[in-house]
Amino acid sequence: MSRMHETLELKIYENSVEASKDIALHIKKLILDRQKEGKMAVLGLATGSSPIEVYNELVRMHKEEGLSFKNVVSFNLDEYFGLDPKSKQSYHRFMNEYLFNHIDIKKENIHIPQGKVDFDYVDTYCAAYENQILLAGGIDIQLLGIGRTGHIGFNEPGSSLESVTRMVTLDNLTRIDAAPAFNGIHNVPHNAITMGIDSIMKSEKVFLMAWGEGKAEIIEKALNHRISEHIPASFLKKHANVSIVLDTPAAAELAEVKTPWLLDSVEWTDKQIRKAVVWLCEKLDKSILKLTSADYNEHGMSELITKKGAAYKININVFNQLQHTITGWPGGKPKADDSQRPERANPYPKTSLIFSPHPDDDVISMGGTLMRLVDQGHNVHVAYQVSGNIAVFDDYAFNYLDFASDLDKLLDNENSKLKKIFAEVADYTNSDKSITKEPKSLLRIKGLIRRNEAKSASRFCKIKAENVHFMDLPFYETGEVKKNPLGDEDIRLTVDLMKEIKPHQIFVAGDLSDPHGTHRVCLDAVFKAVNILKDEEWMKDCIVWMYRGAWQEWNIGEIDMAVPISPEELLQKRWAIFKHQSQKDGVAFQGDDNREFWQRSEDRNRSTARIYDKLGMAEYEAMEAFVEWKF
């Protein structure tokens, strides 16, 4: 889907991979055109998760298609001030790892702002960087991501249209978003050197990329609100040649995706009708059965009345659809009419396989449903896809090691291997962690901590010990925030487990906020495994349910199954989450939400129940929601 918004071309793709391939093709054409002309192609490059797939595709084009970068000059947008180029978090290292080390670009043609510039020399250095761009003939194609503050480059709110390359102070939200890579916000630099808005606006062509629902709100503001220094990305509406390239989740708040019926005629499927009616209810603060024909006509939905009949008929239909999503039997109610239920009555009992990306996502996201499945006699398996080791603080893990060392002495043991590990970890904790790689021994200890917490939570939920599976998918085991791409071994491990268990139900984390985040990669692993196995006889009787984690919830119009949770069950779920002590009382990857995971989970579940109540359904304490993935 694409349309023009003022001077902006808006392109919405199903996923970030397809979108990135399209951008890479534009870059390839520029490089080849310049080669024919005997000229240099000047690229403005970005960092962060947004351009990763673009760089992957450019590397592929170089290796498989012979695309040469010898006539390319590059200028990066920004770098953290004070950061050594060898630091794990530096953009120098990022660019080398994702692009420059894999193509034939000349080193002298690479320009990245230096973080280790003497403070008194910064202004002179920034002016020289601007001049280098000018001498290169200006930037032909500029790649941009967008931060949740609306920043492009590190041009935070308050940056003017006339701003040029300079040192800036980072917004606190930007530092929060960067915290995972720095092992905590206290390690994130307060300043950065960035190209300015004016520098960006002089580019011949600009691609602004955004992936995932986490960017949906700021994209809507940047495109639909007035041009303002409060949203630096909004200045791009003044540029003559800009493409806004989004995946569907990042476009979720735009009318093209959220309310397409307000823009043009649409196909009124049952789900589209439900989505539109729920939107109308929320807009008017009415329950479904109180909507009138006038409400539909006055709010851009007269076409629905014309095609589907009177408001009352539509209201009853949508009310019944939503009512039928509610079930206290997530595994299906045995010996009951299942024609109006989200899950089948048979077979009973079912084998349920819950994929949990990290060792606590199962209880955080669907702990009430999980315990309900166990209590109702189903054979429940839980598969923890990754170790989650990097989410354990060093000090927390060191305490365990210190205890093991003291216990060793108490028992009069002389375990030289334990002493060696203790010394290795102690040396690491006292080192400069920005350039020192975390020892594998410490990562193993962290992994064991999370594994044993998961075992404890599983026992609390009464899951059989033999039904708890630790997959340790290889893509995750880098020891750093940056993970490897999903590989064949990850998919093979997933396929083998599914073939072994042969489930009637599969539950997966359907979080789409970060296309390069662990949840999304784990989801892709399951999707690919399902597509490999879809012709197996047992798979023909399998349903895949997607749940969501502590970060977000499904839109009510999307939900296919809603499981009510009583006050007592919600408390039980809280206790299951508490078993993950390393993730309690402040966690490594907190995000911008200061609530603990159990608080986020309970608030989200209560909010879902309140929305159902406001729409006219029965009133429940809380609800866990699921969407069926039809493979």
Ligand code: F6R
The other form holds:
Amino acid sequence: MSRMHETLELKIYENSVEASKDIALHIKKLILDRQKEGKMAVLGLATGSSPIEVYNELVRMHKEEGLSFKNVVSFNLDEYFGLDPKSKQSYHRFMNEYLFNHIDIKKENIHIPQGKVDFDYVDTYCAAYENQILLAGGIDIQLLGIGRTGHIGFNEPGSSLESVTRMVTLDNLTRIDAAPAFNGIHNVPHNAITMGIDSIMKSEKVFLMAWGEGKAEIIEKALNHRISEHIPASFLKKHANVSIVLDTPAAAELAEVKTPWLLDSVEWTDKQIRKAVVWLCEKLDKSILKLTSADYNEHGMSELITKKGAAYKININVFNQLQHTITGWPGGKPKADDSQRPERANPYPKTSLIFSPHPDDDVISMGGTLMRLVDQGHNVHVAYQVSGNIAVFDDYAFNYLDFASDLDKLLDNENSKLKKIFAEVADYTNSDKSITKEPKSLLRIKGLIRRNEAKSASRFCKIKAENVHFMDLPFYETGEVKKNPLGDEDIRLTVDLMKEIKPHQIFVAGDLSDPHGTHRVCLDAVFKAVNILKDEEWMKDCIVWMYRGAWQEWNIGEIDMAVPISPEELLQKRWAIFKHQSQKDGVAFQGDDNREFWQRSEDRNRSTARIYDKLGMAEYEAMEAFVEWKF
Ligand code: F6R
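Coords for the form predicted in complex with fructose -6-phosphate (F6R), given the form predicted on its own:
Below is the entire complex, every chain and molecule, led by the chain shown above.
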């Protein structure tokens, strides 16, 4: 979808990969045009998760299509103040790892602000950086991500339109977002050196990218609120040549995605009608069956009334649709009429395969449904996709190691390997962790801790031990926040497990907002495996359900199955989540939500039930919600 949004070009893509390829094509064209003219192409580059796919595509173009970067000069937006270029989190290292090490750009043409500048010299250094951009003839294409504060570069709220390259103080929200990469907020620098808004505004062309639900709110503000220093990205509306490039989740709060019927004529599918009616109910604080034709007409939905008949008829239809999403039988109700139920009655019992990206997502996101499936006699398997080892604090793992080595001594185990591991981990603990690589042995111990917690939780949920699978997908095993791309081995392991189990229903995490993108990659692994297997006989009779919970919830209009959870069941679910002790009482990767995982999931499940209640359905304590993925 592409349209002009006031002065900006707004492009919404199905996914970030397609969107990034399009941006990379623009960059390629600029480089080739400049090559023909015998001139340099000047690129303004960003770091963070947003431009990664663009860099991947540029590297591919270099390797497969011979695109040369010899005529490219680059200027990076920013760098953390005080950081050594070699440090794991430095933007110098990021740029080398994602782009510069893989292309033929000349070293002398690369410019990245130095983090390790003498404090007294910062102003002079920044003025010189600004001057270098001018001397290069200004930036032709500037890539931007957007922070949840609305920052571009590290121009936090309060930055003026006239600001140039300078030292800034990072907003607390920005530091929270950076915390995972730094292993906790206390390690995140407080300052950065960044190009200013004015430096950015001088570029010929700007691409601002945003991917994922987490960016939806700030994108809406940046585009729809008035231009102000409170939302630095809003200044881009003054630029003559900006493209805002989004994936659908990042555009979720824009009318183009949220309420398209208010902008234009739309195709009124059942889901579109449901989404619109739920939106109208929320807007008017009414239940479905109380909506009147006037409500529809006065709120931009007269087209729906004209095409689909009176309010009464639409209300009843949507009410019934929603009513039919509710079931206490997530594996289907045996011997019952299933024509209006989300899951089919047969076969019974079913083989259910729950893919859990991290070792606790199964119980956090669908613990109530999982226990119901077991109670109702289904053969439930859980597959933990990644080890989750990086989310265990060093000292937490060290306690286990300390215990094990004391036990070792107690057992007079003289030649034990544990001694060596203990010494190795103790050395690491005393070293400069921003530069030293974490020993594999420590990562393995952390993985084991999470594995045993998952075993304990699944025992609590009465899942058979032989039905618990630890996949340890290789893409995750880098020992760092930065993961490898999904590889053939990850997909092969997923395909093999599915072939072995031959499930009748698969549950997979569809919540894509986890801070490191691991859920996204895990979902992709299952999607790819399903596509490989879709012609197998058993797969034709398999339903794939997507769940959410730890980081976000489905929009009510999208839900295909809602499983009510009683107060007692909610408590059971909490106990299952408690088995994941390493993820309790302050976790390594908290995100900006200070609640514990069990609190987040209970709040979300309760809020889903409350919304159903307000729409006019029965009142439940809590609900877990699922959307069917039709492959
Ligand atoms: C990075 C930068 C920042 C990021 C922004 C979004 O060079 O200047 O403005 O673009 O914080 O970060 P991600 O892309 O990680 O969401």
